[in-house]
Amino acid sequence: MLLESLRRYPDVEADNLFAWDASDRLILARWSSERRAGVGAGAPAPSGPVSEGSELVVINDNYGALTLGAAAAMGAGRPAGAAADSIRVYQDDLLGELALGHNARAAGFTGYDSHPLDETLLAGARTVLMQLPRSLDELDDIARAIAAWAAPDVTVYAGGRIKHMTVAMNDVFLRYFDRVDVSLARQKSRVLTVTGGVGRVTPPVPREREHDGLRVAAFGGVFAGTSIDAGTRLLLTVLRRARPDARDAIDLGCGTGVLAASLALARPGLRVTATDQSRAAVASAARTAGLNGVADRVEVVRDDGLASRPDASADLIVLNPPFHIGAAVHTGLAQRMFADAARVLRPGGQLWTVFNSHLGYRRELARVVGPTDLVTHDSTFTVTASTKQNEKDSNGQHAGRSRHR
């Protein structure tokens, strides 16, 4: 019943979006079975559940299923005493962290700590429970981090939905470990059990690439990696026209920070904030700003949209919104971003958005933000500029209006 009670909140919730899936259950079942049998690093530590919890790490837990399920299995569903005895958890997405917090409080459990993907997460870890990422680069970063910092006898239980798993994932683990055992399929899911570290390796570092003088850094899993996606490329062609008198700008959902760095390079007097909910994205964006010599003028923030930004505090926001939530095509995140932008823009400020043309966001942007102009488009993408109205003009008379330039 624990898994069934989990919620995605404050992430988008809908009938086709779920807080857990069969792979969560299978990961927990595989680990629990070997733990009860006393197999490998998953066996209970002699000093009991609290010490065992300190050696357990959870990675890519979407909304808390693995963390809370493991806590329940260890009999640790009550608040833990010392932070050092807590389950250590890494979640790339801030919304996942917040959801875990809500679900943990509902379950009466506080015995976990959130960490970045570094030594504080993995030092001394003997058991890792994780959801497999879809990106092989992201998996490489995670596997390398485990090999670099975890205990030599660590056992990794990595699961996922079969439709998203590939044999190449086994090959990634085998770069750093001796053995990968593949479970039988169950409810369209599998678990890889990974053992036998091949020796210490260096921790993961971002990949780097140069594009026409702009240097881009990316940790694994960040959208587009070190490439510049086609939508962002189109927006870059007109970025010089985006509110040229702006005093401050925000790259909302910044990814690797391409737009933030480009704005800072083109406009030396502009204050730029790059914000994303992804740990890997903000680390990548900070590195991109540094590589391009604008780290002193680009502030990088991990945030749920623009939750930490005050009302009416920005002249310009640039946005390339996602249209997927996990495996599902869903525009909920984009709509939240539009609402955030409308709140944070000063009157007369502008939101410049690039999106897949078939999504038809112009009407929504006009309704939520203000009059929306078509700036440019190609066969796939559209760029629009939405202007926040003065209060005296926002009485509904112009609501929903969009224009062509």
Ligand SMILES: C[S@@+](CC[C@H](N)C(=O)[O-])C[C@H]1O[C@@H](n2cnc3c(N)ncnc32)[C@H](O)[C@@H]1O
Contents of the next structure:
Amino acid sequence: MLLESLRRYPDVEADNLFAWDASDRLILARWSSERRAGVGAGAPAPSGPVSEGSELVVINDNYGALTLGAAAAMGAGRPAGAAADSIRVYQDDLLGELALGHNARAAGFTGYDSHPLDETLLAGARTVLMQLPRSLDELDDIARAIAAWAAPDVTVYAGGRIKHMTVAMNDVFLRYFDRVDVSLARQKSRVLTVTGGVGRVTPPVPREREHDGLRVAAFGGVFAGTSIDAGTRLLLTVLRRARPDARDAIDLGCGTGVLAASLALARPGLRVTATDQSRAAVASAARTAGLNGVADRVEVVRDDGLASRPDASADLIVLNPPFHIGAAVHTGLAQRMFADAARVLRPGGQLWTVFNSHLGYRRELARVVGPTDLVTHDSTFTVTASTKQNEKDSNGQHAGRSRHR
Ligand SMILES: C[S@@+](CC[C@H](N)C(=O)[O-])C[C@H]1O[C@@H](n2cnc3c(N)ncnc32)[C@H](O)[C@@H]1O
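Having seen the form predicted alone, can you show the form predicted together with this ligand?
Following is the full complex, with the preceding chain placed first.
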């Protein structure tokens, strides 16, 4: 019943996009049955439910199903401010974090805290409930962090949809733990129960690689890892032509910060903001800026689109928009980013966008931002430049997204 009431808001909502799935239910069921049977770390701690909450960590909860489901299982209708027994939660996506907040408020639940993937999240944890990430690099960072900081007797319940799971995931856990038990399949989902931390593991560090003088750092499952996406490469070939007189620029959805660092390196007078909703992305972009000696001119911000940016405050925005939401191909996020760009550009400012040509965004960009020119294309990607017009010139037809949402 609780799961059915969850929403994805403020993430994109649509008929083919869901706030929870059968793997959430299976993770909770597996943990609950071991807890009821008093098996291992799945069992309530001897000092009762208060410390049980503080020993429970939830990782990559999509929209709150695991956190709120676990809280319900522990009978945790805790009063506001009960920090000592809070469930600790890590979510890479800011949108997931905001959705958990909305769903928790709707359920009247306050007993959790959000953390980065660090010691504050994991110190003393005896149970981890998690959704398996798609990326093995992200799973490696998570498994390593658990092994480095959680209690030695920690049990990890890691679940997912079978179509997104591979045996390589077991191997990643076995780098840091002795044992992985695989559940039977239920509703196209499975849970891995992971135990036996091998100890003496150092925390995750970013991977690094150099491309033609540009050094790229990547934490976890950040987009493209330490490589440079083919679309991003095409945009880089024309970037010098993008508003050469710009005073400030934003790398919207920055990932590892390749575009932000390139702009800062090429234009010493430019102030650059790199922004992404992913924790791994902002950590990577900050590191990339540091590796390239431009950290003093690249401000890195974790944000949903440009929600925290004032109207009419940027001369140039560069964007390689996401076209996946989880497993689904969906243009909703890109459209929201176009609307954000339209609001944040100054009149005369430009949005330079690279996209897979079959997505045909040019018309949408012209409608939302302003006149949109084709800059270049190759066999797969298109780069466009959209110019924000004065209100009176645009005839009121360009509809930006409101900042207050
Ligand atoms: C296609 S990747 C591009 C990354 C990077 N700019 C590059 O060229 O390698 C799109 C990025 O948008 C980010 N993203 C997705 N939804 C977002 C949102 N609502 N707000 C900000 N960033 C978002 C993703 O985390 C991802 O890093």
